[in-house]
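What follows is one chain in structure tokens, specifically the form predicted alone.
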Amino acid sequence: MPIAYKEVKNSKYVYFTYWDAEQKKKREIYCGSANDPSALEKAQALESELLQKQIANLQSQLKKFDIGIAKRPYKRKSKSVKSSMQDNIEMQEDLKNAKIYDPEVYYKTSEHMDEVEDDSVQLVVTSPPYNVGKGYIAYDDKKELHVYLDFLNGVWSECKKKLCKGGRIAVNIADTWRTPYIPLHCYITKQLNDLGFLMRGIVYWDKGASVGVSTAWGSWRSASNPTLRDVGEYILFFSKDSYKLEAENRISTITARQFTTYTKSLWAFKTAQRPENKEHPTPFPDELPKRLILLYTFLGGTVLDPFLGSGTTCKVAKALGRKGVGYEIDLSYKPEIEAKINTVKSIGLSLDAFTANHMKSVNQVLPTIPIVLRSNMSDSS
């Protein structure tokens, strides 16, 4: 802790502690008695001064480098060696010549994605229609179950062709109806297993209070016919041919805090609110593709959404320095998709994503501030 208390002969004293990167050792500065308010104020002032120096140092270093494609992978230092702030910046030396990629969107069915090169996609992230009669304009969302599943199976087969070795597919799906209950996540899991995908796991997305107040009680306060009310959805994870992603360029942009959160099997965040005057009835929130893209792709990798909908996946891919590709059968959603994608003008990534060993003190000051790196951002792929 930067501010520490020590007790000597029943008296408590305040110290400011910090890591001296040059001398490679811990240092302490005596600030006074714990009973003296000015002692704590002095310690807090020293802490603030140190953090500002660290932040200024990181930001000045970031200006020297562009985000880009690495010529060699970053090599982690031995865990037995304590890293200084300067050590943490070494990874930035590999971040050169990146561009912000304008997504490629095709307004056609994703049953035949000939526009995408085989074995080129690092991640498929999508949420197919749930076959519950939603008011899509150019798609029948109330097919016979076997017709619906055959349609999905054709899309999954096409996705497998496009994924590279070790590439991942993440499918967001909800189970539907209640009489009878249709476990769509089970059907899709079997489809992907039968296609030879390697299952990685399932995340349950707890949508919490944002799902609204459900009134599908079945029988109210009676054992006659109580009905379970869904407050979440599933995200299914699979890999193609290998559990390990094979890629020439291996720059990750996920922070330590994000990694520990995203690798848990329970996610909790709100659903997307449908904006007024927008056509698409079921957009999903930016947070969903953001987590998947940061966790499962390297910088500059290709992200494919075969059911693009309102364009969220391509928007987030662009914002995170990835190449987005989307398929949407309904041309009427084109204005909404283009408007959403065009809101992204530069790459935005957390400051902590560019440090090998994240200092707790910096995390306390900058938990959510994005660092926008603008070099070469005017070019498109």
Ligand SMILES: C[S@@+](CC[C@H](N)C(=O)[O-])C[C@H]1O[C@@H](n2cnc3c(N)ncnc32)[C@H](O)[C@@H]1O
Contents of the next structure:
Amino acid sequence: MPIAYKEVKNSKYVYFTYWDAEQKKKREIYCGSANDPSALEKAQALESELLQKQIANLQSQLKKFDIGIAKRPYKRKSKSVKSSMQDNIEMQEDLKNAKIYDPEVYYKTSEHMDEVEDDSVQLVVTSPPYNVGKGYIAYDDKKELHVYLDFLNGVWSECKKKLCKGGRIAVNIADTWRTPYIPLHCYITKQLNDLGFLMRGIVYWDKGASVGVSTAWGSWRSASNPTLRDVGEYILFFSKDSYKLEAENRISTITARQFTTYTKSLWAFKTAQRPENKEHPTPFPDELPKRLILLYTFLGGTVLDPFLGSGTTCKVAKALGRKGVGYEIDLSYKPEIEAKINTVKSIGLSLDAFTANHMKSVNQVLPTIPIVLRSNMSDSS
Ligand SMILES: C[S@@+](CC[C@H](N)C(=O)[O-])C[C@H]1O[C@@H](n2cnc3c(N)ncnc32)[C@H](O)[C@@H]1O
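Please give the other form, namely the form predicted together with this ligand, since only the form predicted alone has been shown so far.
Time for the whole complex; same chain goes first.
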């Protein structure tokens, strides 16, 4: 919200807040006491001034774009230098054509996924149980290591059957510790390699301050036995049979800014906030499947999660215009899964919040701009 009210020591004040694109930070301008009507007027004037500047900026970008088109045909290469604003304008147009698909959820083991057609899935996104004794209701999360790994191997092999040629699997996993340290990401990497998947890479997900970092230092400030404290998890990336994904519908819905961020091997975002009264102990944040789905699937593609948990992957797939399919062995998570999926009423998550709000206000003033840009793009590409 550009105009915000803040309460300090029982008095309310008005602020105008905005995103400073040059400095890349949020700014707040104090406008006065909430009891003073001129404070709100001042905030509104600042808002209108900022909007005018943004419109002028957008118009000059569009002008440049039109001149470019007239002089030389549009080249795909120029996509990387387009502003994220232009990117998002096009994206909005693509998303207007997007359909919303209700995910299919099966409450049974994913060791056999007969309900899913073979060779039909563009992406498997999943986070299996970590075998650390978490309090899942039906699943025993403390198995003998070899029993656990055999079980996972069976699920990966079933996933491979369901993936199309060039389809990808992304497995989110943490190593478990301490004595002995169990490098699960190494075991699973070996399993997927042995199953014939083609390895694409590994992302380290830095959970930063959102993870309660352990204070089990080992020997404090002594070389005797200091302990490494994990602050992140891994995401392992593999492809089936080919690195390249072929599909009939080849509409991608990722912006230039998202693409440059998501293709880096270090990701940093918070863990999921567990809402009160929710049963599931280990949901991952929306951001994780969002990045994978935008990077690795086309609009309308199928996304499968064989360990659905609280339903995050299906929720995000629905919000991004993809077909979500999930398997969860524990029927008691059904209300939580359904509630999560039902929070999505329209296609949405692919625009970052600031740009989406910004575009909303710009579109109110200049409703024809997206159409002008889009028709230029499709004429010349
Ligand atoms: C780490 S959690 C997944 C969390 C999920 N990513 C989310 O955001 O909520 C793993 C889930 O796998 C489920 N599970 C365990 N064995 C399974 C099986 N054989 N088939 C399907 N689901 C299983 C567990 O009940 C648990 O909910």
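Everything numeric in this text was worked out from a predicted model, so none of it was measured. Numbering follows the first chain given and starts at 1. Rigid core: the largest C-alpha set superposing within 1.5 Å between the two forms.
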item: C-alpha of Pro335 moved at least 2 Å between the two forms on rigid core; value: no
